Each structure stands twice: as C-alpha cells, then as structure tokens.
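One chain is shown next in structure tokens, namely the form predicted alone.
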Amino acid sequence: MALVLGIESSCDETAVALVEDGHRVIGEAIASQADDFAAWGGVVPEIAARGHVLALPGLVARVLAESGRTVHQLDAVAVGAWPGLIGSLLVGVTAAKVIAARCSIPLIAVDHIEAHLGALHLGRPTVAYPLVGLVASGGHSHLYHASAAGRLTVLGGTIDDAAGEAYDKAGAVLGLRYPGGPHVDRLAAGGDPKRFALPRSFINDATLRLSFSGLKTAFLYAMRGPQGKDPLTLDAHGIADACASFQAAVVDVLVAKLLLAAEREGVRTIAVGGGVACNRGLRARLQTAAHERGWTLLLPEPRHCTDNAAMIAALGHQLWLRGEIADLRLAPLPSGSAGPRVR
C-alpha cells in the first residue's frame, strides 16, 4: 500500500487529495474561487495566489484528519508544477517541498495537463494502453498519443482558443454567470441545436486542427448583431436554444478530431480529460460514437474531470513508480511540454 499526496494549485482552484495505490482516493478536498472571480469575468492572478496561502493549509490539514493519517506515513508528495499561473503554481510547489523536506519522502513533479488523462486511473486498477486522450479545458484543448501514464505524444491541438475558454465566452455573451461553460451545458439540454448556424473550424480536412476563435466570433454576432454590440432579445427559450447550438457545434468538432485521431495512430481506446469532459453532451455523443465502433471510452468521473489534486496524487504515483523524482531545487514554470499550440 503506497499513500501519495496530491497538491494542485495551477490557478484558482486549491486542492488536495491523498490516493493510495494509485487509484483509491481516500480524502480530498477543494477550495474554489469562482465565485471570487465571477464579478470580473475571469481570475485574477495575484487575488488567486492569495488565496492559495490562505487555503492550503487548511486543505492539507483536512484532508490528512478526515483520512485518518498523517505526514508521517506518506510515501510521497506529488505537486501540479506546470503549466499553470507562476504566482498560483509556487504556492503548492513550497508547500509540497516542505513537505517532502519535513517527512523526508520523495517529492513529484506533475504536469497539471498530462494530470488530466492521468485521471483515468482513479477508480481503475489498471489501464491498458496505449490509447488517445483530448484534453479539453478552460486554457488547453489538445489531443495526445499516450503509450503509458504521463508518457504523452502532441497530435495536434488548438491553434488559438480552447473549448472551455469559448464556453465561457459564449455564456458571458448571454449573461450567464461565469464560469458560463457548465451553465451552457444545462440549457442546451433543452434547446433546439439547429436553431442557428455556427461554423465547426476545420471539421471537414485531413489535420488534427482544432479552433474555437472563429466560433466566438460568429455566436457573438448571431446573439448581439453585425457588431456584436446590439442588445440580447432572446427568450429563456431562445437562449437554450443558443446554448445547444453552440455546444453541437463544439461538441461535432471535438469528437470528429478525436475519432480521426484514434483512426490515424491504430487504437481501440479513446479518452477525455479536462474540465470540458464533464460537458453531458460531449460524454453522451463519445458513449455513443465507441459503441458503434466497438471501443473502448474512458472517462474521467465529472469531480476528477475539472482541476483537482486526486488527478495531481494519480499521476505522482505512475512517476514514483518509474522513479520520476525531483529534487528541493524544483521551480513551477508557467508553460509545459504537453501543451503547446499547434501552428
């Protein structure tokens, strides 16, 4: 039995789990700023790294009591040290090194992106691979070749906006509240997504091309006139209709690259991690895509799919194992190996 702390702090949200073995959370707790940042429509770097200092403590202690366990018996600290916000990462990166100083037990440097199709081992003994994952999230939407757990190969990815980030401009452009991805989730469920016509971005060539920028554009002109500055009159209806349509024009381009992108490199195993995994209309369109070809899905549950440190603890676990340590010299870094644009 192996017990990893996880600590994820890449920006607003200040989390820690403790996994054991690599699959069985046995305590985590989350401390959320959205609501903080729903008057300015997005976070704000130095607010959201104050507020890791005042949380984390406080998280590390709950979730250590609540488990019934102590610094003392963990194996390892693992910790999200790229990509993410400097000030919000540097937080949870001193404390996982104090931790690891303290305890004397080995500290792990995660990349909060491969975290996210780390994730699909929570809950699962094993995972089989080699498969393909689509990261899809508030800043990063990307498809990978995975040959083992954080062993990522970039496919091809987002050119400009990612999936989540144009979610949550689609719910600011109907006044929803932020972050407006998930609210735009619940109404399309009810609304008619053929109602307007919005472009899916590359859907129809032979490249692993994702872009969201030209979406955003068009359903703010489509709501708000040719200048995107007219007043919104759409009813409760119209705005649910909005809502699915945009969503099937999302959903019809992140399925069509995932499915290309299995096709291409030869496996039966599709996966999705990333806060936009949670979206009902995503999952139910994959269920149903695998099925018909006989694959396999894995997904993430909803809690594991948005940023959490359980996913941090999964991983950390994987990296122990081959014997990925880092040392007290560790430095957070803004930007990461596995999520660059593609050009």
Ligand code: KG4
The other form holds:
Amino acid sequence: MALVLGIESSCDETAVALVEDGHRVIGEAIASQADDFAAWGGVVPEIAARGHVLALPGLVARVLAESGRTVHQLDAVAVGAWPGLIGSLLVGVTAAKVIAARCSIPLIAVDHIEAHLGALHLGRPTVAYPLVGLVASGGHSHLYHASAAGRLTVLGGTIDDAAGEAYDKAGAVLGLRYPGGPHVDRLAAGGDPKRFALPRSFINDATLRLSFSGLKTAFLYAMRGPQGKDPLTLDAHGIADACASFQAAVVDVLVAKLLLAAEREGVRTIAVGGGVACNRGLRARLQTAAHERGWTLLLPEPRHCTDNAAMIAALGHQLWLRGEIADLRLAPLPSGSAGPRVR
Ligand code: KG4
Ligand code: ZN
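Now show me the form predicted together with the named molecule, since the one above was the form predicted alone.
First the chain shown before, then all remaining chains and molecules of the complex.
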C-alpha cells in the first residue's frame, strides 16, 4: 500500500491530506483563511502566506496523528507547486521539501489546476480515460482533454474572468459575504431564473470560448442601475431571483461548452473540478445532460472540488507511479507550468 502526503497552499486554504493507493483518503485537514479575508473582500497575499506558515506544521502533525501514521511511513510527498500566490506556494513547497529530505522520499510537484481533475481519482480505484473536463474555480475556467491523470490539453476557456470570480463579484453586488459563489448557489434554489434577462456570451457560436465579464457588468447594471451605483432595492425574493437568474446564465454556458467540447473530441466521459463544481445547479444540469446522452459524468465530492490537499496527493500518486519526480531545487511558480516535472 502506498501512502502519499499531499500539501496545498496556493491561495488562502492551508490543506494537508494522506491518501492511500491514490484514491483512499485516510486523513485530511484544512485551515481556511476565508473568514479573515471576508472583511477585505478578497485575499491579501502577504497575510495569506503568513497564515500558511502558522497553520501548516500543526496540520501535518494532526493529519498524521489522527490517521495513526508517522512521517516515516510515507512513500512520497506531493505539493501544489503552481500556479498560485508565490508567497503562499513557497510555504507549502518548502514544507514538502523538508519532509522529502528528512524522510528520503520522493518529492512530487503538482499542478494545482491539473489536480482539480486529479480529484476524480478520490474514491475511485480507477478512472477511465480519455475524458473531457472543465476546471471552473476562482481563477480558472478552462476545458481540457485528459488522456491520463495530469495529461491535459487545453481545448478552450475563458477569455476574461473565471466563472468563480464572476460568482464572487455577483455576490459582492448583492452584499453577500465573500466568497459569494456558495451563497449565490444557495439563494438561487429559491428564485426565479427568468426574472432578469442576462447575457450568455458565445453560447451559440461554434467555439469553445467562454466569457463572463459581460455577464458581470450586465448583472451590476441590472441590480444597481445604468451607472452601477444606485442602491440595491431588491427584497429577499428579488435577491433570490437575481441569484437564480445569474446562476442560470453561468450554468447554461458551462454546460453548453462542456458538451460541445466532448462532442468535438468524440469522448463520452465528462467531468468538472474546481470550486464551481460544488454548484448544485451545475451538478444537476450535467447529471441530466449526461443521462440523456448515455454519457458518464464524473464529479468529485464537493469538499474535493474546492481547494484541498487530497486532490494534490491523488494526482501526486499518479505522477509518482510514472516516475515524474521533482528534485529539491523545485521552485514554485506563480503562473502555470507546462514544463517537465523531472528537473
Ligand atoms: O477551486 P477553488 O476553491 O479555488 C481556486 O482555485 O480558485 O474555487 C473557489 C471558487 C470561488 O470563486 C467560489 O465562489 C467558487 O469557487 N464556489 C462556488 C461554489 N462553491 C465555491 N461557485 C458557485 N457555486 C458554488 N456552490
Ligand atoms: Zn483551486
């Protein structure tokens, strides 16, 4: 049995997980700084990095203790090495290097975006590739062809904002707490999705482009007048209708483009990862669409859609099996890396 420790610290979540054989989560812990950043309306990089320094050692110790394991039982340590906030990434990468060096085990550098689809392995001993996957989070909204875990080709994606970012901006317009995505999702369930007419960019074109900035602006104007500066006058029903209308616009385009991408690729397995994959409206619509077509839909559990370390360990395990091992000079990168992992 192989035991991989995963460490994730790319943004404001410090997370540690122990994953056995690449799919069984035997321990995990997460410390989120989201509450600290609610007052700022977003993540402050320097504060986030310090938060990781404070939280990480205790989380590693806790996950090992709660799982009844010691560091000496680890077979490899995997860390989210890019993309992300550089100060935040450095904390996780440094911790992983220390563990790898101290225990003489392989260090695995994991791409955070690839890991959002790596989460599909959690709870599944095997995943049938190829598949077409959407990663929709606060920073990314892209469609990929995956020939194996971590073997992704970009098929298309947003030309401006990410879907999660649009959700968070919509939440802010409505005065909801940051991050707004989960709140908009919750309130949308009780609203009328037809109340506000909102744009669905590129929905009828033949490309795999996505765009959310027009929707974001249209939503602001619909809520706060033509200058976007009027006070919000909606009552609770109106807010629910606004959330439902916004959600319908986002879900319509994400579903349409994911289906189009799979059709183009001739692939009958579709998947979604990233924080927006928690969205109940999106999950329900995809379930229906996959069922109608006789396709397979793979979705991680919601707790493994948002940033977590089990997804890092899961993909790390696959990379380790393929011998894709980093050395102790591994440097985190703020933007994505398509470069080789063996350096
Ligand atoms: O993957 P993630 O945890 O972090 C990034 O890598 O960005 O994604 C966070 C994003 C936030 O924008 C958050 O609002 C969004 O995912 N999100 C949701 C939901 N839960 C989280 N968006 C829509 N519906 C949700 N239920
Ligand atoms: Zn993420």
